[in-house]
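First, one chain by itself in structure tokens, the form predicted alone.
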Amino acid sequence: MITGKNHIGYSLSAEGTKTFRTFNPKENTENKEVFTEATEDEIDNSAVLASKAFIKYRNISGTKRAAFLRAIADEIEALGDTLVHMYMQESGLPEARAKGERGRTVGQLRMFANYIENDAWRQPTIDKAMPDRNPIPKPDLRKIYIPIGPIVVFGASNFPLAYSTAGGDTASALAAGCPVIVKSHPMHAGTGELVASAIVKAAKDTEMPEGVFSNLNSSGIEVGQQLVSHPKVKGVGFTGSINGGRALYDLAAKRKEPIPVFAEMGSINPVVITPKAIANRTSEIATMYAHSITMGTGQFCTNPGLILTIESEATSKFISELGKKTATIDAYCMLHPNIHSAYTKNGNEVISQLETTLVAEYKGNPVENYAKAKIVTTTGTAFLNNPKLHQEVFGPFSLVVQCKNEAQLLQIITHLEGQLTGTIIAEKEEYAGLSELIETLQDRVGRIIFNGVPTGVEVCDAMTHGGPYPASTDSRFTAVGNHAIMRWVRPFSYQDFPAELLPEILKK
């Protein structure tokens, strides 16, 4: 049952007068559930509770925290079709996507549970004393990673489960020993409340301290701003727009005590198709990318929004075929009317620029909030000279740039902002000449895909989901996989400590 209230530790609260509803983009109607936005007092209460919980939670064993994470996964699964239907009602996404994302969410929780059962992830490092060393004796030094404190997690619009209430940021922070306050995304507040109830039940059942988790409703930016500014908060996880992420980053930097903001933001994910590949596999590549561009209505942060090629007859044929194949894929609804409106506006802005050509778009007559997929092309020179062509168009949209030669293609990559991914489509006989392209692309992205598509992020230790700014605010960390836990810890050293006062992991 949806209450519309905020979870403040183990209590439900609705002290405010500002309310809002979510929206069903597929039906183009407001949903019936009413949610109450958190007040300043409720925000403060959640932060104070989290700070108190941190004193106990940071010292709870990895085994017990793992049991907590597994209990969360079990409770999310126990929500069954109630969660699936709410997810679909608030996002317009299909049932298969809801179940797939739920599977990824509980999989991440169990992955982190397995990871923290052994304290090896804290990277214990021991340098024993050398009292007889000349000319200066060496002290006994022992280092581990410790949690930094309460974390605020912002729910993502395009992943109501896997990047939201119990998503990767929350799972990794809880695994690290940090309490979490979620600023629920207003587009899927009902989905968020259901998941929050599962987390709270799991926390109670596994005897976690009250305040280890809270979930706050908000329809605007004020709640998020107050949370990031709160002195009890020690870190932030965010997935969303460049404007939103940068605003939080700047706000956190202006605090009396600045805190880290790990924001995963915009990306157009450049794809480079070599001349031989485009000539040899025109139809295959066009089919593969038509489906990648339109997957999930293009609402993935790894959507291939930029394709770089070298002009030729084969390239012209490829662009035409890509356009035809993309235009035949049925339209589907976007997550919210505002997202659909932004897609239309930003896409039209690109198309209106000089030296751009609309190759193809979906020819049907989609209903309200359904996006028309578009393929646009331009020249390498025009792209270099016009920053407006570099912007992300969030949705089923891709710009194909026809470069004069390889030198211009490399120049374009050099001038791109930081990206989550880059992709190279090439033939085996070209491998020997790809080193400069790989190194140039490597400077701009967090991951390079070879002969594939960027859509799809495997959750594993070798995955890097991040990249140079503005793909993320700190390219040294990933937001996906076990190593995402390192965002929420800091190194700490004990010098010349008696063995009985050391953590068990350092008593060697």
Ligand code: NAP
The other form holds:
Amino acid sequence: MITGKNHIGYSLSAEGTKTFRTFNPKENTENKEVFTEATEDEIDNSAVLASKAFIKYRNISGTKRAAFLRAIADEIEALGDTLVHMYMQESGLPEARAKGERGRTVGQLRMFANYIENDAWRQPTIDKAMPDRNPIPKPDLRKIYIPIGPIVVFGASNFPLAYSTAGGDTASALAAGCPVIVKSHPMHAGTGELVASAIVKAAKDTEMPEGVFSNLNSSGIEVGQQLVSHPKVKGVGFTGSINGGRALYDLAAKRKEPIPVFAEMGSINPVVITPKAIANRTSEIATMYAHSITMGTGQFCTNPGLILTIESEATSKFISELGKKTATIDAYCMLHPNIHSAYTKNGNEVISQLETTLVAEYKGNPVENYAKAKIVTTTGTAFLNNPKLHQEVFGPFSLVVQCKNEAQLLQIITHLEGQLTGTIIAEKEEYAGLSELIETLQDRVGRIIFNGVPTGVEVCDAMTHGGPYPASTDSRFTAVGNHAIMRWVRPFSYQDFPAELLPEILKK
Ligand code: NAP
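Having gone through the form predicted alone, I am curious about the other one (the form predicted in complex with this ligand); can you provide its structure?
Let's see the whole complex now, leading with the same chain.
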């Protein structure tokens, strides 16, 4: 049952007077549940509790933390259809997506549980003493990674489960030994509360210290800002827009004690199609991209928003086919009326720029909150000269740029903002000549996909989900896969310690 209250440690609390409701974009109506925004005192309580919990939680063994993560996964599954229905009611996303995302969420929790059962991830490193070394004796040094402290997690609107309350940031921070305070996303506060109740139950059942997890409601930016400014908070995980991520990054940097903000933000994910590929596989590539652009109504951070080609007859044919195929795919609703209006506004802004043409858009008359997919084209010169064409249009939208030649295409990539992904579509006989393209693209992105589509992020150790700014605020880390845990730890060295005072993993 939804209470609309905040989970602060093991208590439910609703001291505030500011309330809000979530929205069903498919029905175009407000949902009935009422949520109470967290007050300053409640925010402070959650941070103080998290800080106290940290002292105990960081010393709980990997095996016990793993049991906690597995219990969270089990409790999320035990929510059954209640969770699926709430997810659909608050996002408009279909049942198959709800179930798929739930599977991914519990899969991530169990993946981190397996990873931390063995302390190898903490990279114990031993440099034994050399007392007889000349001219200076060498001390005994032993290093491991230790957790940094309470983490605030901001989930994204477009992943109510996998990048939210018990999503990758929460799972990796809890795995590392850091308590988590979630700033619940206002668009899916009910989904968030259900998942929060599962985490709290798992924490109690596995005897975790109170304050290891809290979930706070908010309908505006104030709760998040207060959390990031709180002196007991030691790190931030954010998934969302560039504006939001940057604002929180700046806020964290201005604190008396600055803290790291790992923000995964927007991206237009450039796709390069070579002249031979576009000529040989016109139809196949157009079909593949029409589906990728419209998948999930384009509401993925890896959506292919920019397609780079070299002008030719084959390119014109490809653009026309891509437009026709995209325009025939059924429209679907976006996550929220605000996201729908931002999509329309940002798309129109791109289309209104000089030397930009709307190739095709969905022909039907979609109902409220349903998005019309759009394919737009422009020249390489116009793209280079106009930063407005570089902005993310969050939704089923792609801009196809027709470059004069390969040199201009490379120049465009060089001038692109940092991106999560880049994609190369090429023919086998061209592979030998691709090294300059690969290296130029590598400088701007976190992952290159070859002869495929950027949508779909596999959760595994070799995945990099991040990239140069503004794709993320720290390109040295990934937000997906086991290695995401490294965002929440710091290296620590013991010098000349007696064996009995060393942690077990460093006693050798
Ligand atoms: P958003 O508008 O940035 O909101 C994300 C969260 O941040 C919300 O809880 C929001 O709170 C909060 N927030 C935003 N601005 C803030 C500020 N100035 N101060 C404090 N808190 C602030 O993003 P969204 O609409 O949820 O998500 C869509 C975006 O996420 C797209 O750009 C997409 O590309 C990106 N995304 C990236 C990834 C990735 O892994 N890189 C994955 C999914 C989505 P309020 O709503 O209460 O204001």
